[in-house]
Each structure stands twice: as structure tokens, then as C-alpha cells.
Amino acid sequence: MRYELYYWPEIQGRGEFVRLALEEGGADYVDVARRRGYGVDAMKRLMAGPRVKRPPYAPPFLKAGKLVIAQTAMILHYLGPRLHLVPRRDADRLWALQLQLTIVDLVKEIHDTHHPISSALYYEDQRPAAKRYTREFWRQRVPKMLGYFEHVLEQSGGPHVFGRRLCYVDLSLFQVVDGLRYAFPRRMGRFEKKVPRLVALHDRVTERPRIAAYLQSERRIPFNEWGIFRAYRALDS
């Protein structure tokens, strides 16, 4: 099958996650939105258009034959078994989709250490909230979710969080640590020696001969201050 992503061309943001798992499960995709003159329209006819049924409400959303999935950690759910990057039994997948949903929740607080009031603002509106908000991120919420999954690392016996076979969500980790290595230099450099498995996991997913292609590719869309990890040095003291 031929796997059609949608989502915005000029940014990694939340449709990343789902470009990994494409890119480690050597998927036959078109990454639609960066067609040029055609991909975005073609993007936003399939979330508006008078004849779609279920419209999805926002990108990323792949189109899998007749099928729209969207929500990343959906789509990761679809795509695991499919893609070989998740366990076959009901148990690990469930597992698997819990902890991508608490990826989820933990890029929703990234997303908010620049736009902490609105998204509908620009950040230079909102600077005094935002540095508050990334002070209390640092200091109570990156401990424990970071935590969290050095934690699940640890129980896992292995080096990824099944073990020794990796799945999507060793990659979608791989894009946290990656992230917030870019948008918080310092302070990501202070905190990695207290996650020394997800910084393990991290450098073994960069080494992956898909990922590292892809990495050198330009498929893969530089960071920048339009996604959801922004490099504001008032942000990173």
C-alpha cells in the first residue's frame, strides 16, 4: 500500500512522529503537502470538502487506501502492526498507544513553553507568561515525564521500551530528546545525565540506517520557530 501523510510542509511539528515510523518501516509514502501547487490544497479539501464523510478535524492524517486516520498517536496504532514497529499481542499494543498518548500530553506542555496563553498570539505577545511557564516546566513537569520514561526503560530489560526490538515509540522519543535538545541547548544539557537510558536511546535510533538516511535527507525539515520545539534563548537560561 501506498501511505499518503498530510500535514503542514514548512514545519516537522506533530506529523514528525508519524515520519519516522514511515521512514524505520521503509513505507511506500508521498508526504502530500510538500507537492508544490497542489499539496496543501489538496491537504485542506480532505479536512472541508463538501464530500468528505468523517473530515478530519486538524493535520497530521494519513490516507491508507480508503481510510483517514487521524490523531498521531491513531495513526502510530494503525501503522505499528503494519509497519512491523510494535508487538503482535493486544497487550503490547495497547502499551505501546498508552505511552505514545503520553508522548502526546508531554509535546502538548513543549508546545506551551512558548505559547503558554494562546496559540492564536505570537509568542513575542506573551513573553513574560511564557518564561514563567518554562521555569515550572523544567522544574516539576520535565523530571517527571522524563522520568517517567527512563523509568519505563529501565523496567524494560533492554534498550528500547520492548526489550531489544524497537517500535514507533522508541522513535517518537527519539524526537523529544531530539527537540529539546534544539529549543533548550542549555538546559536539555544540564538535565540528560539524569535520563541516561532515553539519551542512549536517542544516539542507538540516530544510528538506524533508515533513520540516519533520513536524517541526512532533505525529507527530513530542519527545526525552525514555526513547530512545536523553538529556540527562544529567553526561554533557555
Second form
Number of protein chains: 2
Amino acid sequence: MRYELYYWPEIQGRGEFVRLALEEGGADYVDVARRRGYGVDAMKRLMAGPRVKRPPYAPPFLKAGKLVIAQTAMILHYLGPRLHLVPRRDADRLWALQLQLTIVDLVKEIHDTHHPISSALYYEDQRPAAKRYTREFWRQRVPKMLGYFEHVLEQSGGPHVFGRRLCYVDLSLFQVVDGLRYAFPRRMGRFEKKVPRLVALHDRVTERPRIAAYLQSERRIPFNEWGIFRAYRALDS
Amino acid sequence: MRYELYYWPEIQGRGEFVRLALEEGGADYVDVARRRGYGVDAMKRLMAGPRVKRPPYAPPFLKAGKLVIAQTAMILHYLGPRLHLVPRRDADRLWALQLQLTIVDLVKEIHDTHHPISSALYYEDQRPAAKRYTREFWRQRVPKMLGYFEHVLEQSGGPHVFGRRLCYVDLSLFQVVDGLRYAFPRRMGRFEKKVPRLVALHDRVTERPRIAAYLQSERRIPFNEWGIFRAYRALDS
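Form predicted in complex with another copy of the chain structure, per the form predicted on its own context:
What follows is the whole complex; the chain from before opens it.
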């Protein structure tokens, strides 16, 4: 099966959680909107065309044969068994989805550090609120949420959330740590000693051959200031 | 199977989306934290006890036999087929989950109208940001998100998201409309004419015998100013 991923071509964004799974799973896939001369228009047609009976609300979404699947966590829930990136038992699949949904919640809060008032306004037009949001985010939310995943890794025995075997949740946790390092090098540098298992998981994922090759390739879009993780100095002090 | 729902006892909150499904499905369930002399402590033990191998991050969560399931949308995804509140086909179950996840996103944004900076601060300490957030929310997000669900109902032929047959997503859409009416009577009053199918769906759900009985019962906690939908006059002008 050739999968088609639909996502904005200029950013890692939420699509990156799917890209990492497709890469690690060795999937045959096309990153549709990044193809020249095709791109974003094809994506938009699938979202809003009058003949689309079940339109996705927003990218990312995945086309798998006739099925169109949106929502990051649900795409991963669907791909997991097909790419051997989740155990087969129902209870395990649900546990992975539950963890992934908590990552989705965290990612939204990370996004809101630079856009706490509205995504329709520029960062520059909500900077004071962004500073205050970010302060509370690092004071309250990062310890609670990353602390939760650290605890999950402790309970599993590590190094992954299912113990010895990698699953798609581990890839997403890698991306969260990687993104927080990019966006908040100083804050994250100070915080990392509190989540040693998460940091070890990040490093271990980096060393997987397929992920290492992907991170070196042009398929990995560099972090930038249009995505979820943005390096704004004013927010990292 | 007797289900155990774990959620804060004083609010509708996210737990309400689960309660509505349990009620409409005629499930045998206990709302654990609302039982006297038992309550919230039992909930907290399941979240953080050293013997909990797979701890939920936050309520609501559902205990079904030995399985503990957190995240509102996932609880509904699990309950759906068991309570006959979703069609059985895999593609249909995924479509319902996808819609529910978009409702989860909307609910988070509704919550943030009164807490845009931090849930750890009082509303009174973030009122200017809340006013600005709410203005943008009604200008940009409500038309886009409720407009999306209106479009989904149009594509399905109505009155429900699967056409003639009710599913758990319809119950959640009822709750969204009901909550927005409570929190923003003036804004919602003006907006409703743009989403006639959603309003008709709300009214139709209200008339279902089990839901009507539930809404009249003491099991339905009244809306109040500790939950997701809060009636703050300053935000509704």
C-alpha cells in the first residue's frame, strides 16, 4: 500500500509525528503537498470539495486506499499495527493511543506558548500574553506533563513506553524533546535533568538507522519559526 | 458489565461527554467520585498509585473490568460499539473518532476563553487576555469549527452525523451547543442562525427519552462557573 500524507509543506508541525512513523516503519509513502506542481491545492480539494462526503477538518491527514484519516493520533493509531509500531493486543493499542492523545494535548500547549490569544494574529501582536503563558507553561505544565511521561517510562521499565519494544509513541516523545530543545534551549537545558528517561529515549531514537537517515535527509524539514516549536529568545529566559 | 466512571464530582466538564453516552446507551455504571464517603480519593489512587502500571494522565477515565481507559474521545471510541452508539464498520468507527477528536479540540478552545494564560491562575487574574481570546474565538474559531460540523451534517443528509442513526458524536454536539448557550447566551443567540442543522440536532437529542430523563435527574450536574462552559458576562458582549 502506498500511503499519501497531506500536510503543509513548509513545516514539521503536526505532520512530523506521522512522518517519523512512516519513516521508521519503512512505509511506501508520498508527502503530497511537498511535490512540485501538485502540492497544497490537492490537499485543499480533499478538505472542502463538494464531493468529499467525509471531509477532514484540517491537515495532517492520510490517504490509505479509499480511506481518508485525519487527526494525528488517529493516523498513528491506524498506522501502528500496519507498520509494526505498536503491539497487537487491543489493550496495548488503546494504551498507545491514550498516551498519544496526551502528547497531542501537550503539543497544543507548546503551540500556545507563542500564540496564546489566537492563531489568526501574529506572534508580535500577542507577545506579552505569550511571555506570561510561557512562564506558567514551564512552571506548571512542563513538570506535570513531561513528569507524567517520565513516570510512564519508569513504570514500563524502559527504555520505551512498552519496555524493550519501540512504538510510535516513543517516536513522538523524541520529537517533543527535540522540539523543546530547539524552541527553549536554555529552559530545556535546565529542565532535562528531571526527566533522564525521556532524554535517554530521545537519544536512543536518534540512533535508529532509519530515523538517523531520515534526520540527515532533505525529507526532514528543519525547525523554523512557522511551526509548533519556535525559537523566540523573548520566551526562553 | 458495570462501568465505573471517574471524574470530578462538582462539574460536567469533560466527563459529561461520557455521561451522556452512558445514559443514552442505558449502561450500568457508577459515577465513582460522586458517591459519598468514597469519591475523589479513589480516583486519585488510580491515577498515581505506585502499583498502577499504566496510570491515566487525568480524569475522566473509565474502568471496564481490568481495563482503565482515559481521554474522553478514546473512552467514547471504546464504549461506542458496546453501547450501540456507533456503526460497526471500521471506517465508520474511525470517522466517529475523528469527529470526536475535533470536538475535543473545540472543547479545549472553549475552556481557554476564560483561561487563556493558565489553568493554574484565577480567571480574574487573566481577564483582559480572556476578553481578547474570546473575541477572536467568536470571530475566527466558532464560525470555522461549528461551520465544519454544520457541513458534516449537510454531507450526511442529517439529522445525525451518520444520517438517520444516532451516534455518540451527536450527543457531544448536543453538549457543545447546550454549553455555548449557557456560557454565551447573547453571542450564541446571534450565531445560531448560521448553523441550523446543529441546532436541530441539539433539539432532537434533548427529546430522546433517556436523555430527557437524564437532564431532569440529579445525575445531571447543573452548569456552573468551575467547568468548561462558564457564564461570565464580561465575555459575552
